[in-house]
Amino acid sequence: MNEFYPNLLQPLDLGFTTLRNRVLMGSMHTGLEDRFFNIERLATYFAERARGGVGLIITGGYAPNRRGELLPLGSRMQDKATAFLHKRVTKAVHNEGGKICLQLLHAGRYGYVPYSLSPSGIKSPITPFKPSKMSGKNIKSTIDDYAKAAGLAKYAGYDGVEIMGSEGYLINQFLCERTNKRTDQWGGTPEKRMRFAIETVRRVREEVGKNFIIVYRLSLMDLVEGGQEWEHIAVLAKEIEAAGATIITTGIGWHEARIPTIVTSVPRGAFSFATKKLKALVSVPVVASNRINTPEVAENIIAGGDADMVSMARPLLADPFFVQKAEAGRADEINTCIACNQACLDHTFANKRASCLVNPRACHEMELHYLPTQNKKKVAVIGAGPAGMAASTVAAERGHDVTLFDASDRIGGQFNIAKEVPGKEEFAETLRYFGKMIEKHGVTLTLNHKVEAQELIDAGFDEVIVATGITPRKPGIEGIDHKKVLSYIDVMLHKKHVGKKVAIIGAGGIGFDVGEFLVHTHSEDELAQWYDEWGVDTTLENRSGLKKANVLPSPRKVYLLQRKETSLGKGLGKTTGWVHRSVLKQKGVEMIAGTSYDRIDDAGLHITVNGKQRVLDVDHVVLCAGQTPKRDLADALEAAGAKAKGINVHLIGGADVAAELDAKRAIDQGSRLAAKI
């Protein structure tokens, strides 16, 4: 038994084989599926999570056949040259002591081809084709093709197969009303809507035979209207696992779903009430997610009895070695998912390869290595920002003799003015990573020193990584510099005071982190008010798990302006711009588009907006207008003849471009940087 988490990483027997713990991989589609040619690729990922430690690791989704597909020719398990392909991946993660299973996903009317099927033939708010209704033919045709594709990863040393029924694919498409209106055997009742569920279940079961793992994705709650009821859900659970699974996971939500589920600002284990419901029901392991991506979360919901395991999946992008380094008692040393999406859900949606913001090497493990160097080099990181933190910490690690300086009493750059934004807490978590990653690497932490260019000349160093970041741009608008003017360092950072009645110029990502600064109405109880404010129904009485929500009245009336004409925070990302969205309309913030801005005086915020003029009567205005790159260290540098001496001298981060603040590229330019010097 382990003695820092006893729970999380005891083994549980499934009767035919042993997981070594309690930690399952969830399925998170990367776009190494989609590719023959990535498949070497693909295998490396995996066996690196194998050897951090995992219990069980569900893949990405491969469609049983063509008409399932996500995308074109996207990722299927249909013939046994694919199967024999897969081979490499199983014995890779076999080799590492992992056990691995292939996800089975019927996309259905969110396939992004105009082929997809759907038990009816209602469009997706959220794809843009329309689906066939399947005939009875369709239907018997796609079950048979489920129970062929788990056989075809059982040859292809799968350890079993995770039938996908939830999150809005087909399978959870036949199970609810919005989108199964048949009123043949395959609909019409709770009951003929879950034919399709079971009757798959079953035949996959008869297909592989005892000896062979088949997890069951049930949706817990859909979060849409004309989703399941709970009395529904709990007769599924039964028959799935009187069907054949051996495993029960869980998913919250479908993917047109207005509540957020998976993003930062989702509490931690905001869903683990739903599981324990489920795990009085059934017999077979049940299986905790979403916004779990801590070992203390982790630990508490098993020893709580709220589920038998829990799943984690993006917190595995971001550390590979989660597992391993919890059982060593080194938690401390876990690089913490924040659930921004930014690399992984982002990219997924816009058919890139996935990564992770805190972790480039996600799924890039056979591009960016961190190999010991052979030519060890004094280096210089100037900026204590997200891409001086990665430089420096991957320098170091290397075994370069690195000193990191920063004018601020504390690393963390902007991220200090991220984590104080409501629902962004956890941008602190990676500050404490890079913190512990600095002291355990032996960088040489000098704060509250601006260092100059001939300091760093005279000391000897090799290279130089100018990571400064940025200056806030200050807009040419009249009266810019009034005492109701403030910039977002002063509000988030300085904690000035800001007023009743606020103007936020400029509405990109900053803007909106200032709107839902300001409009943030903070209770007793936070996960009380979430659920509230979302409209989440923790009793499970309602139907899909939704009830009236109640949101709490901003302290402030708030403007959020922008010049440009299109709609605010188009800009966003685009897994989470929505939410954002959501919560500054809730808040009864007025966003306003294609605004010139005439002049600040004592009345407030003279604007025009459509050739009309007004006055935003504001105590504040606070400026997010963008910022500018802050480069006057490596310029002296420069004048001062570094190159010439000798000295690379490196922009990285905000100071090389600073469009618009990214930590995703940021820490990706640190690290790559570092590792090839």
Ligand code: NAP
Second form
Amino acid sequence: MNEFYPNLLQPLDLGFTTLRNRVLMGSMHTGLEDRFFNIERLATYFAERARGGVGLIITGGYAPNRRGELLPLGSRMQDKATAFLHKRVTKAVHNEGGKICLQLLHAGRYGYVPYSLSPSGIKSPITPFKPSKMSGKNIKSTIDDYAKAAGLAKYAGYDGVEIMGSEGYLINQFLCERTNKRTDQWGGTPEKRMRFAIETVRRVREEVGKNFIIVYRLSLMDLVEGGQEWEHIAVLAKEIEAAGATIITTGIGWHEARIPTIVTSVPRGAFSFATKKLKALVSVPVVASNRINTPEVAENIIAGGDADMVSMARPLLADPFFVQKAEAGRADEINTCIACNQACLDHTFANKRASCLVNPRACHEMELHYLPTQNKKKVAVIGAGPAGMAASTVAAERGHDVTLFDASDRIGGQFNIAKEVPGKEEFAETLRYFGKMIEKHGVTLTLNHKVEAQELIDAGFDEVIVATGITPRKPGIEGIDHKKVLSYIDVMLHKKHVGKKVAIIGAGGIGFDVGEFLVHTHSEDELAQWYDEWGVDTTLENRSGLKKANVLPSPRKVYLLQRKETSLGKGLGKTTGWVHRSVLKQKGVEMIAGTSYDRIDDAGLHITVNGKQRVLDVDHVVLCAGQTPKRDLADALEAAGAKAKGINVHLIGGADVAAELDAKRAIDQGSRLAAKI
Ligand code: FAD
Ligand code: NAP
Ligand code: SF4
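Structure of the form predicted together with the ligand (previous: the form predicted alone):
Full assembly next; the chain just shown is listed first.
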């Protein structure tokens, strides 16, 4: 029994096979699945997770036939040649002592293809194509295709399959009145709507025989109008077990639901209550999921009896060695997923290969290596923001002699501000992780020290990495030095008093974050407040798990302004922007596009919109007007002739390019540079 996480790390006996622990790596589409030439990359990516100790891996989704594809020529398991190719993946995982299941996913109306199918031919609000209604023949052949795909997965050496029955994909579409208006044997009553799911599991079991894992992902809360009632979900769970499922995993919310289910502002483990209710109904192991990102949270879910296993997907992108570190009592070395979606889901939706903001090696295991150096150098990194923390720790891990400087009294740079945003508390984990890596890899950390060019030259560094970040932009507006004007740093970091009426100039990521900071009302029980504000019914008595949202009023009147004519928040992350926009809308923030700023004076902020002048009578104006690179040190190094003196000077992060800078780019650039020097 593991002394640190005895429940999480306990083996799970499935009768015919045993999982080494209770950690399931949930399915994630990374983009490596879609092209055959990426098979080696896929194998390497999964093998690293298997080496890291995860109990059971689930692959990204594979369609059982062409019309079930997620995107044109997307991942499919339909022929023996493809299955043969997958032997490389299964072998690589088995060689590391791991187990892996292939996920079977028919996208139904979520297919980004003009030839998609669904039970009733109703278009989804999040895809451009109207699906065709499935004929009875289509339905039967699709079930056959699931069975055939499962058989091929077995041939490929997989330990099992996961049948994707949630998140609004085809099987879920059959289950709900919202998308299933059929009146034949596949619709019309809850029992008939369940038939497709049950029949699919039954046929898959028939095809693969007894000793093969069948995981079924069950939607416990659809979180959309016209979803399922709990009493029917309970019947379905029992039927799925009877039809041959080995494990039931938790699905929460359709992709089109307007309640966030995985973004960083969702409290950790917020949905395990639903899995607990499921656990009481079935005898197969059940798996909790969504926003489980530390071994403590996972351990508590299992110890508390909410589930038999936990599913973690993004946390295994962030750190493939999560389990190994937990096992050894080194949880403080885990690179924690901060649920930002910036390099994983946002990439997937943009049809780009997924990676991870905090771990640029994710899905790039064959290209990015932190190999020991053969040429130890003396390296200075100036600026301990995300770029500098990444560069210094990777360089030191490779064996260089690294000194990391920061003018401030702590590491983290702007992440110290980001973690103050309500719902972005996870960002503190990245600071904890890098703090630990600085210690572990022996980086010499020098804080409270504003570095000058000459001292770097005098100290004889071979490589100088300038990661000095940015300077907030001060727009040239009349009255910009008025006492009403504050910067986002004054508000978020120095916690300067902000009045009851506020205008925010600039509606980029920081403008939105400052908005959320200013409209947030703290409550004693933040979890209960979150369920209430988003309308999540934790009793599961209401259909779909929905209830009327009860949003606490904002303590302030807030205006959010930009000069562009486009709608505000357009540039925010694809999978997270809508959440930020919803929060500010719910809190009554007035968003104004096409603004020109006339002046700031005692009366407030004078603006012109559509040719009309207006005075916003505000107590404060907060500047979130973007940033420019902070290059004073880099310029001084150049002026002092550092290069001619044999010093290699590099610029990374905001100091390099401030426009569209985010921590994803900063960490990636810092890590890649340090991997090379
Ligand atoms: P910085 O983080 O700015 O760090 C630069 C460091 O250099 C500072 O610590 C500074 O003290 C130090 N320094 C400067 N000059 C010297 C000198 N001469 N000597 C010594 N030290 C010096 N990004 C995301 O990706 N996702 C988000 O959700 C997100 N949210 C954010 C929310 C807020 C409120 C803010 C303010 C930022 C957010 N960001 C987010 C942006 C992200 O924090 C930045 O992109 C990132 O911090 C840039 O990293 P950097 O290392 O280039 O610079
Ligand atoms: P930003 O996204 O570039 O936004 C700057 C805002 O200031 C824009 O709304 C811009 O809109 C306005 N602006 C620019 N110049 C101006 C001027 N001279 N006068 C008045 N307004 C001006 O930058 P940011 O909000 O400072 O964020 C910095 C970086 O941090 C971003 O690139 C972002 O990626 C990252 N970040 C990300 C997140 C996230 O959730 N992913 C959150 C926070 C920050 P107009 O020009 O239309 O007025
Ligand atoms: Fe987690 Fe963000 Fe990395 Fe995705 S990109 S795995 S959400 S830390």
